[in-house]
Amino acid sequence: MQEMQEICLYRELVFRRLLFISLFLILCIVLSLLNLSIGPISIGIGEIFHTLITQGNDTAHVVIWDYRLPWTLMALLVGGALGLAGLEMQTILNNPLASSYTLGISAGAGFGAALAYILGIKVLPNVPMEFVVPINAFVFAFLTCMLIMLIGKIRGFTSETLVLGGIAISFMFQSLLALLEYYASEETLQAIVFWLFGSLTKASLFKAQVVFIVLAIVATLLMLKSWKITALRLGDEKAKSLGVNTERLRIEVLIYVSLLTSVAICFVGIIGFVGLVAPHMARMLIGEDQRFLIVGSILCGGVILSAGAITSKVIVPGAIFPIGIITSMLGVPFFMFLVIRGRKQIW
């Protein structure tokens, strides 16, 4: 009798988790349609479906395929990548305030972009001018993650070591970025600041495909290790007793996080707090099971950034407001809420 009750409770829990995931998916679809519809030229839902299905050279076809579809896809995919990166960083570090933004990975990407803007430095030679800034940002974001890993390897892969190392690296890159900004010309400084604010205006279908491929591969690899990652929430000692190599798992997950963050940031600039807010929203509704939480965090991140993308188009009529400012305005109060509530109440 008790066994039957436990089975029923488990099925009810799974149904509840799938229900919330379905709601997130519906929200993603609705917000994506709104992103395709809203703009200087209003396009109806029926016309959107007709334009997506059929070929044409009319105004609606050009607006949707050349501008709004890349914008919409990048909002979903970058939000999903940042949400997943934040989830796994919080899990492996056992820190509810951890994210790529708070641990300096975004600052490293910003410094790499500033090197391209101000000094014209190319990290990789023979790169088309269109991709110099994204590739510089990608390389420095990835190097930041590797530097955090190096600090962890020297001092042992404890959550405290990785968090403190990330904070130190964040301050270092912020100082170097400020130094470059000090010597930059007015025009170059404006370009850097706009990139640091975060923007989807340079989105393209090719860039969206790159983010999608990386997100799909990393999410699949993380799903294969979902029970091991879930075991980390029990603590290192219990996870080791279950046969989990916690140090190796942290290294692997940190590499995946660095790929997600680097690819997401390099194309759209620094978009803060999505990686902090999305995992907590998903966790409160879905729970700690990574099999469901991975999907929930991806969808929740897509919802947040898609909503931010819509807001950026309507907040100032006739202009596009930097989306990074909008996500920060949402994330800072949430961040303070987490700090005030305290660690035990958060987790």
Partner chain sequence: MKSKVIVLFFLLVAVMLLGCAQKPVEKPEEAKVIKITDLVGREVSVKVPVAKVVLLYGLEDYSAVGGKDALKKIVGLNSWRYKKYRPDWWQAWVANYPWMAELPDVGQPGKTFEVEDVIKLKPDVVIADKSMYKYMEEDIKRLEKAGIPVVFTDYFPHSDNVTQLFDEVNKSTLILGKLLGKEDRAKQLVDFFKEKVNKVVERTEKVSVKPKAVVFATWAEWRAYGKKGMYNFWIEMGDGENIAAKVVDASSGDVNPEFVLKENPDVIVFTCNNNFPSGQRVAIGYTVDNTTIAKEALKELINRPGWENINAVKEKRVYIIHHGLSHGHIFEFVCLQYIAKWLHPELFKDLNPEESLKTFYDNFIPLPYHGVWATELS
Given for the second form:
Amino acid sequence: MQEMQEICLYRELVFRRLLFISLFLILCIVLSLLNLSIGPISIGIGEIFHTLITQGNDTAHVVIWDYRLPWTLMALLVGGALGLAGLEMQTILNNPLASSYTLGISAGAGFGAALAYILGIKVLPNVPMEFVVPINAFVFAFLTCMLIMLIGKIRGFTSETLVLGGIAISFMFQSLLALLEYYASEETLQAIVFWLFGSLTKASLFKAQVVFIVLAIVATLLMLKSWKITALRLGDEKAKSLGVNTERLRIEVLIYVSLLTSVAICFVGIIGFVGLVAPHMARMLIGEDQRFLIVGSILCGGVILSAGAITSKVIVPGAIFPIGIITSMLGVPFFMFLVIRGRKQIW
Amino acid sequence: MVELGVRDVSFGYGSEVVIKNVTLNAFPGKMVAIIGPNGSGKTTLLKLLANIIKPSTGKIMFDGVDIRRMDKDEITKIVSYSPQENVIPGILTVYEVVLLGRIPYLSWRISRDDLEITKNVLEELGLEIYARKYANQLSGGERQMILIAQALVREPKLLLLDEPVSNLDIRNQLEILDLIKRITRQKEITTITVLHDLNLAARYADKLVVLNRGSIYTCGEPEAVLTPDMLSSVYGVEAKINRNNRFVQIIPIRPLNRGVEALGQNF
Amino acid sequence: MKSKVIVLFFLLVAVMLLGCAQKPVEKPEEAKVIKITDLVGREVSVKVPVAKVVLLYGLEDYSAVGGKDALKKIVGLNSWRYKKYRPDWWQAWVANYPWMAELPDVGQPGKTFEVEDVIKLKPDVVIADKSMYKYMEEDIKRLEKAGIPVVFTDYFPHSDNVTQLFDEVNKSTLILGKLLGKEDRAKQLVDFFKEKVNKVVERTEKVSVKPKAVVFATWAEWRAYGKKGMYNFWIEMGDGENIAAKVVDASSGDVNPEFVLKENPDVIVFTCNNNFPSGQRVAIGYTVDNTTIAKEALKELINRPGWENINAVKEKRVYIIHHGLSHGHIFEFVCLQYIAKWLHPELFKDLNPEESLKTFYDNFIPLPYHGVWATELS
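One more: the block was the form predicted alone; return the form predicted together with the partner chain.
What follows is the entire complex, opening with the chain shown before.
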């Protein structure tokens, strides 16, 4: 009897988590369907499904396959990638306010993109124009991560070193970016600003596939480490005492996160606050057990960015409101809330 | 059951030597307390035993086997180390914190064994009622109990505790140390704990190790080790030892002049 | 430094010599102090005609009013703005007047403007654009203390009212005339401008069906010019319907790609400067010799899903135009002509915007006409 009770307790914990994960999953599906069905051209839900399973060249097919589906999938996947990347950054840096900004990854990506726009510097030759900017952004985002890694190698992988290193790198890239902007022509400058703002209008099915593959691989790899990452939340000493090689784990997770963040932001530009808010929401509802939190953060990020994507379409039907502004409007109050409530409640 | 052997172990950060030629033995079912003034290397010694840091010279043996020849996972399964810090930052339930102690055994699906052992340990420590609570909402004493539960849930053969009762009230101190001693005996664990409170050390330890500036000053049974002489040369304190009661009792009188102490050591 | 001094010295000598040579002709033009109400509503006293000018904006408009002589009056120039925003025009000026490259660059207000440099140059007047006013309020005080008047023109009026809008442009031209002692020529320009605009507006009054049009920027795929954008005025005056104005209130904003499919525009216009972003291509502008690159760029620009069914694409009514024509200058009527012709090709069969621009250059701008300013998908 007693034994049953204990197992019940564990089941109860798992059940609660699965419940919230299912809830997020349902929300993802509902929001994605909404995303697919909202647009200036009205297409009935039945026709949408029909269009999705058939091939054709009519307006409905073009609208669904070429515009709405990439947009919807990109919102879901980039949101998920940013959510997961944010979660693991917060975990390995032991800092509730960590995000791709904190580590300077966004600034690095922005600099890479600007370099492509202004100087026409391609890091890879012979790529189509559409991918020059993303590839540059990706390479620089990833280089930034390697730079942080280098700092970690020299000074040790404590959260303080990484956060301070990230801030330093961030400032460095921001000033380099400012320098580039100073020499940029008017239109190039506008193109850079537009890129930095982030936009889902750059979505395509191919890009969505790339993000999906990277997200799936990284999530699986992190899943295999889920207990060790959870142990990090007990504090470094504790984790070490449990036999976790915290330094190696940090490096490993940092590489995964770098890859994920770089891929997510290189296609859509910098969309702020999703990576900050999603993991916190998931953590509050699901708890720290990474086996569930990894999935929860991905889904929660997907929910947030999908909701943002819908909002950006419906504020003025026919126009696209900048999604970065929407996520910031959601994120900034949440950020303030985190700062004011402090660690006790949420972290 | 594991017999711990430390042979001539030294360790330093850079040129600064923290542990100097330490040799000691510890046996199953016995509780060893490491005492010594601040900065004498107690925590470092414990970390060396926990295989978190590696000795620069000398060797550490479990049952006569050099741990450098052992698999890392194997060591993790034998040793439980509970660091001094008892803050639990994450939003984890007590149940999860304790379950995490079984990390070397955990996989994506949790086995019935893991659940059962966790249950048993919680019961044994009287923590079932807290199982659903969040660990960071508990008091210091309760948290300490949970971390001990976490250390025990791995069913260790060597239990290393760094100041398990600091910052606890007198009742909690007694309860926790009673528990540790009971489990040490019952499960024949080799327990090594750092303790600051000399009276508690005298009362619970089967053997005391006095660490001074990284070296073992002396070791042995509490009655033999705790002498006014030791206290004056290691701690720089003039003290009276009261042996009339059931327990050895140290009554500090006053700190000795540091100049005199230094002078004494130069001679 | 030394070379600059020498150049300046020679310039001064040249100006003086020229002045001497022409003295008998322009004798009646004696210096007098007049009051000018500029385009930010400030009343400024200036001794006219001015001899030394620091020009922060509108070299084209300034030279259209003042001619070649006026160029030599410039002692300081905001060349930063040219290099950054209109690189092709800058190349043209420097190619024809190499000494312009040596002019002190006083910088762009709000960015690189150095009031000290201006004071050192001791100009008779500083000519700036209204959009710079908010960055210059402190500088104006210092300049006035040094006895240097600042006059603001406005070639970027942000008004919903077309009449008022043209009034501002014309007033600016007349002020330049007063400052340079070329009031007749300024009036001539204003009349020319009015005539060109009216010619288009009068004809479109007969139009019954307004074609749908949209103007896209080239630096972001779906960035269209909205209600407050200058292109909206040109489309409205050319009797078309700017579809983006329905959903974009600001001067520009992103439209939903589907919206374009749904609205099915009859005319699509892309606008860009000489500095085409991201492609590192120079497609259009003063320095371009033929339309090949622009036509290629157009082909790439229309390569978007579903666009093959859009009227504009089907009928090849897709165009590209130099952004510098659209607003900010005295020859912006050329943009109106282009757009009117693109909207109503039958109605404006006889209208040749390129010819108008060439005529304008030949008559007013001291530069030879050159370049590709607009072209269509072929």
